[in-house]
Each structure stands twice: as C-alpha cells, then as structure tokens.
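The chain below stands alone, shown as structure tokens; this is the form predicted alone.
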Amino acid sequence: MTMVLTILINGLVFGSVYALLSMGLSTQYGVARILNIAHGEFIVLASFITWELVTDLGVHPLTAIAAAGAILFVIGFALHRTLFKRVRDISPNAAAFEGDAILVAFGVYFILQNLMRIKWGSQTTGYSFMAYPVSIGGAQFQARSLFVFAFAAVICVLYNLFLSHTRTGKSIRAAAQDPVAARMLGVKINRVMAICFGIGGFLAACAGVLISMNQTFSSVTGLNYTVIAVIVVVLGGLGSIRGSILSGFILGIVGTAVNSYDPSIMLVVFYLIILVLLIVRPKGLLGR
C-alpha cells in the first residue's frame, strides 16, 4: 500500500506539471494553429530566470513567475505579431501555413537553445527549495513536490475559469471553434492569436518555475519537455485544454508506475499509448 500511495502521489505531482506545460502548447495550437516546437525552450528559459533570481537576489521562486511570466508573454506575443503573422499572410492556405509555421518554430527553437547555451552553458543546474520530507500514510515525499502539485493544480483551475468567465477567454474559445464566424461577430482574430501565443509563453513560464523547484535542468533539456507536451496534447485532443489536463494526470501516473519498474522505457510506453489512441480514437480523449 505504501508503494501504491507513493506511485499515486508522485504521479499526481508529475501529472500536474505535464498538464501545465501542455496547456500553453494546446492554447497556441488550438487558436493560432501553430505547433510550437520551441515550447520546451520557453520552459527552460523560465527555469534559468528563476534560478538566477533565487540564487543571485534571494527571492522566493514564486516571485519569479511575475518576472518570467511577463518576459515570456511579451516574447510569445511579439513572435506571433511579427514572424508567424507574416508567415500566415504569405501562405496560400491553412495547411501550408501550419507546415511553414513548424519550420519557423524550429528556427526559434535553435536560436533560443543556442542563446541559452552561450549564456548559461550546457551544465545541469538547480537550487534547493523546501528540501525536507513529509510523511503521508507512511510514505515519504519531498515537501517541494507537494507544493508543486498544489500550485500547478491552482493554475489549471484558474486558467479554466479565465477561459469560461472572462471576455478575453470567451473570445479565445470562439476563435478556436470557428475563426471566420468569430471575426464576423467582432472578434479581432489576429490580436486574439497573438494573445494566445503570449498566454502560451506565460503558462510555459509557470511550468518552468515549478520544474526548477523540483528538479535540475540545462540548456539542452527543452526538447524533452516539448515531446512530453506534444504527447499530452495529442492524447487529450488537439486544442482541448481540459483534455490536456486529463491526459497530463493520466500520463503522470502511468509514467511514475513505469518509472518505478524501468525508467528507460517510460517514453516508449507513452508512444505506445498514443499509437493505440490514434487507432481507437484519433481525435484524442476529449477532442472534437
């Protein structure tokens, strides 16, 4: 029972982070139809910003969300208003735009990764935060892991409330469902798409801050986060925020269980789940 409890709680911890890091990617693709391959680099950049603020200025890691979130929101917003909007304007159709946007995102990925490598090197880094054990039902957990789970869950809830109960959130949902009809109803599509890309950057910053609290990272680990985010988004359904949250927790628990047996096959199991899902339900768990 102790082992089951350990796997369950650790699975919820990792699942909450998976859900958080995938929500930003799902928002960007669901509205702007851009599969942002550089999403993981945004996450790592936020982790490095947090690390510098904590180690150099001694601030609380959560304080870094304001700084990292603002920086990545502006970067995401600016990228869409410049690069991706230009690509959309010159693309002959939507399918061509999605392919061209992926190529642009790859360029952003390489630029960000190399800038971070120049600035911080390739060494793994991290800092100590709430490094003391907490006992639950006889099982031992790091206090920081429980903190990460609680804060990630709060962000997931708040983001869903934002989409459901604010004017901007409703505009985002309208643009995701039918951009042509939304434009006819007065929604400024280009502005909403840029905001969504900025929100994706902000959510990546939140994920990066929480990841920096709980594990080490380096300038070359961004692609791992992008791969996990893509798997979560596909499993939940492309563009479905609630699907991303559900699939994030599912993969968190499954991944923790597999990791306790053989860590080297965790991604293999994830890909097998995706392959089975694409055969049984191609639209994902909550996709339309």
Contents of the next structure:
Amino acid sequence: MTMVLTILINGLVFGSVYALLSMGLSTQYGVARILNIAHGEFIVLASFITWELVTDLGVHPLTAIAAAGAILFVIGFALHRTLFKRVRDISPNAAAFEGDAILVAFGVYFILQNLMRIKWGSQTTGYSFMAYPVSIGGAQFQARSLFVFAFAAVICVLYNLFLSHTRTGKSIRAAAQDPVAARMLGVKINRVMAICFGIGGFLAACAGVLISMNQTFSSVTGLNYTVIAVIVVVLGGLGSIRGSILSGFILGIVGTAVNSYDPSIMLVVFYLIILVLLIVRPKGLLGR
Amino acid sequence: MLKRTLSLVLAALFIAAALAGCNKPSSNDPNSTPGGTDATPPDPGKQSIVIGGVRSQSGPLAIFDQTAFGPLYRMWADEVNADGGIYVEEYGKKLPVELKIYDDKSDVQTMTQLYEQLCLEEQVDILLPPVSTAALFAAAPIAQKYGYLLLSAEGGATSLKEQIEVCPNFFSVLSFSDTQVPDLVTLCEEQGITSAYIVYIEDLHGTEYFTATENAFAAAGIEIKAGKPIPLDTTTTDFNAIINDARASGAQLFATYVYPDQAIPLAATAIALEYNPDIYLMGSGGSFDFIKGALAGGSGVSPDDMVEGMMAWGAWNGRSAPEAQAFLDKFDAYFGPDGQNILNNPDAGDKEVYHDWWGHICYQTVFEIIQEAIEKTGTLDNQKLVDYIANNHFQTSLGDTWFENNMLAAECYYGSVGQWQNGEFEVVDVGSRRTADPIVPKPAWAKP
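Please show me the structure of the same protein in the form predicted together with the partner chain, now that we have looked at it in the form predicted alone.
Time for the whole complex; same chain goes first.
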C-alpha cells in the first residue's frame, strides 16, 4: 500500500511538472505554429533568475515568478514580434514557415544556452528550499515536492480559466482553431500570436521557478526539458492544452512506477508510449 | 501536419548535430607546423608548441572542462609562457605553448572526428586528453594510429588497461576503481560497515565502479543490498524512490557512482528526506568545493556544515605532502585566494574555478610530466616522449611519480577516500596517507 501511495503521489508531482513544462510549448505551437526548441532554455533561465534572487536577496522563490515571468513574457513577445513574424512574412506557406521557425528556434536555443554558460558557467546549481520530509500514510515525501505539485496544479487550473473566461483567452482559442475566421471576426492575429509566445515564456518561467525549488539545474539541462515537453505535447495532441495536462500526469505516474522498478529504462518507456500512440491515435490523446 | 512537423524536428536535430561537428578551434596560429609523427628535420622557424585538445566545453560534461582539467591546462600554458616557454633542444630555443582547443559538445563521435582532424590535418605537437572514460577509450586508438603521446585526465577504468595493450602511447593518470575500491573496502572493514546500497550511472564509469565494488565487497563479506542503475539524463528520474528504497534497505553505506549532475540532486533529496546513513559516499563531484554551495545555497546553513561528514573519492589536501601544498599555493595564487571566496562570487561566470580534491593534483602532473619529458629528451618527437615517460620517474606535485604498465603507480596517489570535515577535504584512507580520522557514522545533515 505504501508503495502504491508513493508511486501515486510522486507520479502526481512529476506529472504536474511535466504538464507545466509542456503547456507553454503547446500554447506557442497551437496558435503561432512554432515548435519552440528553445523552450527548455527559457525554463533554465527562469531557474537561474530564481537562484540569483534566492541566494543573493534571500527572497522566497515564489516571488521570482513575478520577475522571471515578466522577463520571459517580454522576451517571448519580442522574439515573435521580431524574429518569428519576419520569418512568417517571408515564408511562402504555412508548412515552410513551420520548418523555418524550428531552425530559428534552434538558433535561439544555441544563443541562450551559451549566454547562460558564459554568465553562470556549466556547473550544477541549486538552492535549498523546504528541505524536510513529510509523512503521508507511512510513506515519506519531500515537503518541497508537495509544494511544487500544489502550485503547479493551481497554475494549470488558472491557465485553463484564463483561456475559457477572458477575452484574450477566447481570442487565443479562436486563433488556434481557425486563424482566418478569427481574423475576420476582428481578432488581431499577429498580436495574439505574439501574446501566445509571451505566455509561453511566462509559463516556462513558472516551470523554471518551480523546478528550481525541487531540482538542481545547469546551463546545459534545457534541452532535456524541451525533449520531455515535446513528448508530453505530442502525446497530448499538438496544440491541445488540456491534452498536455492529461498526458503530463499520465507520463508522471507511469514514469514513477517504472522508476521504482528500473530508472534507467524510463525514457525508453516514454518513447514506447509515443510509438504506440502514433500508430493507434496519430493526433494524440486530445488532438484534433 | 504532425508527420511533417516531426520530420522537420528530426531534420533540424540532424543539422544541429552536423553543426556541432563543425566547430572552429579557439585559436589558430598560421605559423604552427606539423608535429607529432613528422620525421622531417625540425623546422628552425618554429614559433610555438601547439597543444591540441578536444574538450567538452558545452553539453553535460562541460562541468569538467570548466572545473577539472580545464583550469589546469590554462594555468600551465600561462605559467610556461610567462617563463618564455619550454626549452626544446632540437630547436635550440624556448618555445611558448599555444592551445588549440575544440569543443566536442560532450559527444564522443564529435570528439573522434575532431581528434582525427587535430592529428591528421593540423598535426599539432602534443595532444591533450578528452573528457570522460568513454571518450578516452575512443581517443587512445586515434592517438596511437598517428603516433601521438596521450596522457589521460578526467576518466579512468579497468577496461582502459585493455586499450593500453594495443595503444602503448596511452598513459592513465587519474586514480579509478582499481586503486580506490580496495581502499574503500579497508576503510569499511575498519569502521565495521557490513552493508551497502549503491546507485550507479549506466556508462563505463558507473558500471565499472559498481562491478569492482560488487566483487571487492563480496570478498570482504560486505553485503550489497541493492545496486540501482540510473540513466545519464536524470530529468525524469525520481530520486525520492531511490532514497526511500535505500533507507528501507537499512544499508550502512550509501554510495553514488554517478556524475555531478546526478550526484547533487541525489544528495539534495537525501537531505530533504533526512536520509543519513553511516557513510554517504558521493562519487564524481563530491570532491569539488562547488558541491557545498550547490547543496547549501539559500538554506541558511553554512556550506561547510552542509557537507560535514560526507565522503567522496579523492583525495588529497595541503597536508598530504609539501609538494601538494606547493601546488595548492600556486593554484590559489592563480585562481583566487581560496574556494570560499570563489563560492561567494556567483558573478564570476566561466572564471569560476573550484578546488577538486581528487583530480586537480593528478591533472597537474600531466603537464609536469610532459614538460619534463620534452626538456629532458630535447624533442617534440612523440615516440621519444612515450619511451621516456614509460621508463622514468618524475618529481611532480604528487612527489615521486612513475608509471607501471602505463598506469600511474597506485603508490603515487595521496589517497582514495576523502571526507569533508570542518570545510576541509580530509584523506581518511586507512594507513599513513590519512590526514584525519574518519567520522563514522556521519553527523546528521545540518539544518538551518
């Protein structure tokens, strides 16, 4: 029983982080049709900003969401308004744009990673936060992991409420479903796309802040997060926020169960799930 | 659309990998002349000794070039050049050293391509070793093929002995499982340790250390409760499960034969879950000063207190020998007053250099040996350097230093197991190398 409880709770913790990792990527792809390979670098950048604030100023890491979120929203917004919009304007069609955008995102990835390496070096970095155990049903968990789960779940819920209940959220959904029709109904597509890219940056910042509370990180770990996010997004259905959340939790629980048996085969199992899904349901769990 | 997108991702990844193999060296001297296997008479116009290396300056292994062997080759080059260079008799003058370093992005395949380029096209004079045991394993045959001398740095493994049989130009410098595990066993026997739980990385380094420990512990009657393999990329690894499993096993010794990227989160999880075995042995990374800040940052606990009692492979310190203290003084003079000041300087970026109480002194001997061999043989002919190194003793920062069958003799090392005590990394091997008595069981993890 303790074993099951451990797998379930740790699975929820991992799942919430996976969901958060992928929501930003999913938003960016769903509307702007840009698979942002640099997403993981955004996450690591937020982790470093948090680390600086916590270790230098002694602030609570959650407050870093304001700083990191604002910075990454602006970076994301500006990247779309400058780089990606330009690429979109000169691309002959949507398919060509998607290909070009991935290459541009790779460029952003290399630049960001090396800037972070120059600034913070390559060593593993971290800070101590809520470093004490909590006992639930006879099993022990890290207090900070439970905190991360709770906060990640709150962000997932709030983001869904934002998408379904606000004017901007509805514009984003409309642009994702049918950009031409949305434009005809008065949605400023270019602005919405830039906002989506900014929101992707903001969600990456949330993920980075929470990850920094619970894990160590370095300037070279960003691609690992991108890989996980891509797996989650593909499993959930490209562009589907709810699909990303669902697949994040599925992978979290499956991954934790596999981990308790043999941690070394976890990614193999993830790829196996993707392989089966692409055969059985090519558009992902909630993709259209 | 999905298929197209995934195809594009794959294509982009392929392009990125190709780009990674097209790095330019960090320096390029048009005056540099072929060295190594060149049998032609020495070029009187030679201006420098070109030292070529393929190092992991980005990617997951970049930490080693930043803090392990990397600082040493930069320090050595500056030191040599400040002195006017190395006197090479066949040129009748001192030649400054010129570093030509490529980045393999922590990829062994890229490393081999760039190594071939250094040997075949650029014909550098001396080769520096790549990062990691697996990379050394791949680099040794290339160096042999082109007649280059190759002394190792980060990495060491029993399987490299097999390489030496076919690659006699390769010399292993860093201590590894063969030399360290027996000392760990002796320490465990002294301290009454009868059970262990081991986490190891699934690569040559981790599996060799685990296998060596498995065999040695079995012979010593120490039970291994579990050996848990983990992948190199631990983004998805649940360390909670591992630590809880280790606690449930009741093992007295918990060892992590992994790299810093895995060792630090494992230790952080052990701290958060208050898992405190009698001996906590951190593998690679535990001997670096930066481990203190990585575990203590933001906790309110002093970095020294956070790692108190934690053991790691190593080991040496200034009290190991006068030669060790002299090296330490030189290192601190070059990089800064001491590790603590460096730890408190997060803005130092790439300039951040921490003490490594396992490898640094071994890496320093690489340069001391190469330099002495060049000066004594009076040539850059690599085969003559190989012969000289294989058959002579050297006076280095390790004291009397020599190779036995191309492996640095076990007697040369200052220690195998270290323990953090009051901020110092003490050698706790049983016997005369010990600089402090071991603290077993280790104290509970410090709390704010």
